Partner chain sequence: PRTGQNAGAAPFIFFLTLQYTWDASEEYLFRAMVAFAMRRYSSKETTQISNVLLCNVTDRVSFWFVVADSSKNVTTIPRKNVEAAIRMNRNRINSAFLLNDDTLQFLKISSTLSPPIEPSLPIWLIVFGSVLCLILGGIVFLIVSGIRQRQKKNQASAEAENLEDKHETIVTTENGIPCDTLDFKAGHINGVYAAADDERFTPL
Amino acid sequence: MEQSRPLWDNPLQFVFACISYAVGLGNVWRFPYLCQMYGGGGFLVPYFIMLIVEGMPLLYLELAVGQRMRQGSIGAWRTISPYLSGVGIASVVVSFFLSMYYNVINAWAFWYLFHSFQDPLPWANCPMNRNYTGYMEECEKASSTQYFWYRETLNISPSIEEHGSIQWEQAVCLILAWLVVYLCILRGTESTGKVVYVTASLPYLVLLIYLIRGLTLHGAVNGLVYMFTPKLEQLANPKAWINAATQIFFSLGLGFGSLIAFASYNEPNNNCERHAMIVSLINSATSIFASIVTFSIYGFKATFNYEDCVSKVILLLTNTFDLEEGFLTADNLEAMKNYLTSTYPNEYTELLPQIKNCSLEAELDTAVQGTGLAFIVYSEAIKNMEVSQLYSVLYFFMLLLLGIGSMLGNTTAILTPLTDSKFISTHLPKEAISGIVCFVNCIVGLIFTMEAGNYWFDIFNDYAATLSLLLIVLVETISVCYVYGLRRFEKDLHVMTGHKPSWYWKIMWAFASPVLIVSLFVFYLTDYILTGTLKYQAWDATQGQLVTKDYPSYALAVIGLLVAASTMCIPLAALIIFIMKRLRRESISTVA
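Isolated chain model, in the form predicted together with the partner chain, this chain only:
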């Protein structure tokens, strides 16, 4: 008699696990950027339409498959049809790639968290150079927060070809991050179920604190007004719609197999329809909530920099013309500039190259996403707040919670098929399997702690999961609707949830979502083909800014391998099963 499958203690654990997995760093650092680029408040229109057309149906589909088949991704798809086991394997491969590089972000968050216990914050001031005659040159050209990120955290090399050595500080932070993940997944759902209570709810507490702090900051309103003024002409831009669809798709974490794995630990009669809607709505609401916080912080930082720039100009003018203090103010600056130009034309033209044109718009326009937003822009804003250590600790702790919550989902996606397989689970206890997975991931992840590691991180971030996931989810949707049969699926849902799915879900699954995914896929492919050679941003220490470079050929080969490794699983597995069946049929017929 088989051991019964471990279950969540209550449906709340399952919902929290899904929320903790879906609400991740992308909600904090990608959505605000998209909002800013594609029309501010107007971006919410394509976002919500995509949520309803694509997000909710696909999420419901994955949860229902997992709950019905009660197995991890490989087993679930094999049950639907043996030729589809490649879909499950592709999910596991993509999850493996993701967990390899994603935990490095947690390592960085740990690094910043540990450095937040100093006064002043280490990224607040430039460090001095060797002879103590001045500040470090790189730091003067860039800013102190950029210097801390690129030099003291990453110790980044000028290009991807120069590997450099493994940074021991980053390596130990990475090992710590993997130990934390191991601690959480050690006992399977028993431990994961308790951890997700924390990782799902605490980030909201921190976001709330930041919301209150952010809204009361001087200049926050500038950022909020800038963000929320809808630029409705962006709605005509197809990129806005494509990015909305992509954001919904990747933000929910579809196709990795994590949602299937989570749902497989449910009671068979769990109402996954309601849970799917709740999770997707909470995910989107969190994105909007996080972008309000981000934009108030942007507004504060932009206003701070603008006022700093203005006071520098005032100082310069006051010193040059020996004016009385208080003669020039921010309000009369423009008028006084004209007066000075007319009164002292020669001296003023001499001074002209040094006078910067300070513009609040220009400061707000610097749209940043990704690690740049999280670790550079935010830390710059934090260092100017009062009690900056407290806010810094809170912020990086929140990043950690979000990152670890997502890691739990990724590792569960890898572990569930492994523990389901009888061969492996009879030979090794579950603690050993999790330990081996964490260990292998950790060792491979040490690549990202090298000096060129951040460039490899960007490669994985941009290419490891994007195309493959689109393909995986497309095959998933088509196989559920047409291979498994929509009617059979309907009946299963009727048994599980107690009512048949409405016509809306059926239309979405059968037509709308596949069409949408295919168009996204086509868009990505044409984008890659049109851009020609792929380029990346490298940090130039001598100039103190990012420069664009071409990828070398071996990097391009790695990119191709990443995409191929997961996508090829689907046809390859189908082919292998086909050949095996043929051979078995032949051997049976020869025997008979």
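Could the form predicted alone be shown next, to go alongside the form predicted together with the partner chain?
Keep in mind that what follows is only the chain, not its partners or any molecules around it.
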């Protein structure tokens, strides 16, 4: 089996595959948000500590297991102990859940990419109403970028209970996204190995172009100063440390089985220790690099909105009090407000509801993550740039590459255990297995193209993996250290890398990382319990904003099933193996 197993063309191809998988949308749309929420540059302190305590050791462990066992997640953990078969199955289930909804992001990226060739950009202005007497009311209450996202793209329903119909434009984009993924994974490492050179390198070129453009934008400095000014008081906030650990954990893609699958195609003597350090450091460096780009864009957007707000206030006061044009400026605005208040108290009081409170700090404090950052905030900044079509095409092309790179890892985690199975591989060629996996995921994924699809997307994004992955990685670490044996694992690493692991790796594996994972698990469990009834954000078209609503009972049941479907694989598989062994032993003793 080992001789016939496909291999990467060279170690660099493997590293590129890992980078393409690990460096994803979370680096662009979650890490900057966490920096914004938890102390700017000060957030880097807990982030790098968690990288050393959790990120590097667990990444090295998964790569070493895959390379040593030379099988996908199910086979690798079954080789360590038959009772651990459920760990691999749980990884495949979580990866299947992730693949179902993650490719919808690529569908959205395709949708925005296709619309980026229009002049002006379709989200630059509000559309006219049917009578052409004004703008669409929903758009006027929200903004042109929010309207394009919630109405033109998602055509979102008012609540999760109003399912609506499938949006055919989004369905076509989703089918296209799955077709691209299928062509990339068609022949296993043979095709994936070529694609990862593009998906791992081109996003950096786009980020570099955006960095150069971002730094030249008016107000970019405001965003960068905001990012790099550390708020050290946040170091005393437990949530800053929890979120740092969570970001490292999910950004590297631990527990999905993708890293084990990638490493299983390595040469047996590949230096996986060095590669674990390279991938984890590049992943973290990319997060910081993407944050610099994001905060320069943030600074531009915040400054633009602030100056636009000030201009509207100046125009309002100039017209109302018949002031000389150019007399009011941003510098003397506050002083003039005080003067007008004391001189014309009645007139100014009547006008007060129309006078907006313009604040650059408040604009910079507006924290957005996820799809809100990717498809609303960035779109709003892009529409105000010169040659906006070019930057829009570049940005959404980069999002697409990052999404496809991550999808290659997700699908590999599912396909490798399937192609490793002698029963499946003897009856179906590799291309057919890949096609079936993509087809099933695509059909199920059509749920997310319905009018209520975005609410189901949030459910899968929030609950399909969080607790499950923590449990999976905890069992993985304990299994290697205390079931397989740390000394035995140490000897395997000596054979593979040419030297034994240092005390740092052994302490992290045996003690520090498991304790940290248990702490995270307890935190999330108590957080869910204390939250009470789970809520979600629904779009209210009449107000042009998001409102909070309670999940209906059937949505809560789906959340429970998502968590249970993967986590229960571990004890159930162990129980089935135990019963089977017990029955086999009894039948042998009966025959004897």
